[in-house]
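This document opens with one chain alone, in structure tokens, the form predicted on its own.
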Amino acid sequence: MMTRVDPALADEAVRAEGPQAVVIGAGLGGLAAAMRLGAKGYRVTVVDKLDVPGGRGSAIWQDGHRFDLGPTIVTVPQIFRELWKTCGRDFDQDVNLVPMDPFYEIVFPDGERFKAQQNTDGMRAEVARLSPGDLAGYDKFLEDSEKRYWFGFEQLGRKPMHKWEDLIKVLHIFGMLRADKSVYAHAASRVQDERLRMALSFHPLFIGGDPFNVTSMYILVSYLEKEFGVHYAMGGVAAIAKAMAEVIEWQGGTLLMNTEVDEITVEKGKRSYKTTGVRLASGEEIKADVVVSNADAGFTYNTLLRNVRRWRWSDKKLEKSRWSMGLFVWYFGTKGTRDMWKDVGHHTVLNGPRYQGLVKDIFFHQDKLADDMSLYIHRPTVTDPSAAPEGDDTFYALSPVPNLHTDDPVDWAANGERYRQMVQDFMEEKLLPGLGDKVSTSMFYTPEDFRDRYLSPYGAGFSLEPRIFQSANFRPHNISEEVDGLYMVGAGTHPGAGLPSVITSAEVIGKVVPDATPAKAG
């Protein structure tokens, strides 16, 4: 489908038919940026070093299963309806996102569930179920989550950062919301069940945040998902970034797959660097009078902008940043269960032993795995039949393990099957019984494959990691603030990682970038 062109052509092709961007990478947000930019007036090529549009939300097809790399739901959709809609095409139309009923089921140490759906009555029977006592609580709680998503998702998530006079209007909001205690301290403070409290405060672990140090304001994704439900689209995520490439060429754009980005190109001007392109490994240029990087911030900054001396994201401000943990994802597939373990959803979260624990062993603890683990299982075919042979089931099972941010990394070459086993072997206790006699196929991504397959520092699933002081205004900016047009999209800027926050970056490129002008003659 994408189409392969050789860049010198498409590079004349372009510049003759008016202003031109540059995308690196096909992730979602380097695509919702084209669909973007497109709809403004420009030629945009798209270059990625993959096969496939979609980056972290591609999939891969093995023995017959369908394996969903990354991110597995849909919140907020209305997000895609609109940059749909900025392009002149109707979403639903591209793609079939069917609601999840219950969203997800937390299982407990002590074989306790938990139901995350969006029915209010629903909801807080679940809780009162669990404890009674914490109803009122949970019920403030959704209170607080609401106020905090219309201030940092609306107000703050869909508007550009990058001056300091923005952040300076709102830090009074910060304070009145207590954006100073942590997630999970805000659980605690509304409820008293050690599983309730776990209930409302891991979200951020699915942007790449420690629950115990990322700000209370993530507590907002309580009230989106509840107010606005968890879908999923069928044919995975690559489904959609399927869709958005389509788009993208139908507004005449072009996508040069597996070519990679080696530098983009600028020119110096008296006062500050201004970007003319990118030059691939090839060697060949493409000229551009905008650039917008999907590509890890950091990888942009100390990769791609190598030799341009740079005065807020040195190598060195990079290097002391706090980044997200790693990953290890399992996937595999599984012979004739499509009528087994029936009481396994779409999506689990299954629970070790340690909440905290845990948590503070893979964030501080680079250098070690540990005994114990918590997982978020991925079963697509429940609702998508097509993800597996019939019959049969696609599975992912995703781990939080520490980054490779350390002296001593963890070395998983020696490591990643040893830990595969204790994956399969916790889940066949305490989830799907007979799991090992059924897998039939099976791969699995670390760390190292994160750092080597989408380029992400230190193998970090999310970036940076969303401390306080590592978003907004301190996050790295929509607009680079390192040279003049070059533009950043996806989870390491402004808003942060998860699938609405990565399509909304790309609603602030809408805004910031100027509209296409025409050519000019000669």
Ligand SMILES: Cc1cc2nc3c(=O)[nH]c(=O)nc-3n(C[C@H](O)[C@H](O)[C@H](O)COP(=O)(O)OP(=O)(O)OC[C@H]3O[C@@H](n4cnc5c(N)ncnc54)[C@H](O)[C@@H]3O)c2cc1C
Contents of the next structure:
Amino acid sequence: MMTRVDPALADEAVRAEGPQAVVIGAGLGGLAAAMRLGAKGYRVTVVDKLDVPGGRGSAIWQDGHRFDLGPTIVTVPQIFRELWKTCGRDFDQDVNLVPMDPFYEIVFPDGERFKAQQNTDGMRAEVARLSPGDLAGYDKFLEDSEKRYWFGFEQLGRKPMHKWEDLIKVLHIFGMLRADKSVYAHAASRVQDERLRMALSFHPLFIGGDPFNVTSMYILVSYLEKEFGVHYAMGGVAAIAKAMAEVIEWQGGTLLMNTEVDEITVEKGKRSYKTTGVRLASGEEIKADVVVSNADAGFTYNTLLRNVRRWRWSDKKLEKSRWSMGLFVWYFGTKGTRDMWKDVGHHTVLNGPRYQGLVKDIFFHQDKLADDMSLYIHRPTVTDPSAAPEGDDTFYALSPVPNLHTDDPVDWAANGERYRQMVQDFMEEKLLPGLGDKVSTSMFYTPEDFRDRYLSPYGAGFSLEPRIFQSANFRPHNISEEVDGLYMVGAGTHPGAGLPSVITSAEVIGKVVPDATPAKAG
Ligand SMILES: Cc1cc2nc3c(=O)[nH]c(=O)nc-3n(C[C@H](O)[C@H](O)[C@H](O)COP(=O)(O)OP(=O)(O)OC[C@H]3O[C@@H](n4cnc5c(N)ncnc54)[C@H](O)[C@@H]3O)c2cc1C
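Show the other one: the form predicted together with this ligand, since we just had the form predicted on its own.
After this comes the whole thing, all chains and molecules, with the earlier chain placed first.
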């Protein structure tokens, strides 16, 4: 990849002809926004403090193992294909996306397993095996899910939501679909078996939401998984990020890595402020007509716009908002294990003894770590042997934990290694016998790493929690209400976290940013 890494090149980007756009952050949302702006005729400069593009979707190599740091499950692949098409390119030429079958396996505390899959008969057979009486309720749940997909994802998610009238027009549909109910409450109204209730309701945890409190609109995930499949990008999501960076450079854009933005610069406009570009931590300025921030929305408002008077997202409002949970992620390699643990697939959810109680502890008792845990376990080597040296395995185990949004947060410097050992012991007992003797390389991220690496407020794994009053018009808008020429993309903005949402937030950017007009481009 030709990603440029020299901050001095900022100067070259400024001198290039045509309307200038700066994108702060090369997360998947930022890269997608840059591609959209490139397609609209802007000269785009993407600036990121990390050394590689991808943000949470980047990877780190250690001792021959590729650790995909964050997202592993790719859903709704057509939104990537549409993005590439907008740029005059073919996604499938650049990225090798493979379908997963089964999607993932859920292991319950009683040892029972549930294989989520695309095949309807196979999925119904799994439901019937666990709880035959719940089959009719499951069928109904899928119908409910489809309705919420068409409304929540297609109608709301892919459109700008910064005007009250856009929200008011659809309020009655929220009412009809009982968006006030939680995901869990909806699942519980359709099926009786607690294991099935978990299997149908845990998805919000993948975007930072508490299933017992986030709106039941998020049951739409069951439909989109079933309809469009669950996929894996060969080379990890980092391969998608790399392909996006290459499209941006092919469009004539520039990526400045290892470069932190200190402030979004503004001048006073007629009604409000107008952006003039960004100032880097080095003190250099990049002038721009349009700035898109893919930095966390909270960080954008309280740090990058610290000198702007903000009427909507004040420091106080951000402080009072609900933030998604933190994540503890243990990345590890194991030696000579490719033929071991044959019943452990690419994606496993390993449940501990409690569901509701554990979720409550994570979201409401932030000053302590629970003694039990539930894990999502990623074993990419099942699909993609290139993630490890031959015969070895690469894994990560993700445990949702409290974020740092409390007066007395967990001290991870003191507790990190102890917690890692707990994760290892739990997996060794329930899933990977003999694990301790096989670990050959290891590293872990705590909420403190999320705070420091991604500048994520309170070390939250997924920015603002997707509660109903922090969604759609109530979430940070894609078009800034404080500063003309400033736009926002990514997990903390409408429509929310997760790859499909951050890619569609860039689609919204494509709709609200004016085209780079030929007159200006002269
Ligand atoms: C462990 C984990 C697992 C996940 N699994 C899945 C999954 O399987 N499927 C799925 O769909 N989603 C998953 N997600 C969610 C998904 O990864 C995220 O919602 C999404 O990648 C966020 O993208 P983003 O565009 O908001 O930017 P981010 O990835 O958050 O990137 C923002 C970028 O901005 C940069 N930045 C911030 N401030 C500055 C600054 N001042 N100057 C310069 N650069 C700056 C950061 O360095 C970073 O690179 C997962 C997330 C995590 C953490």
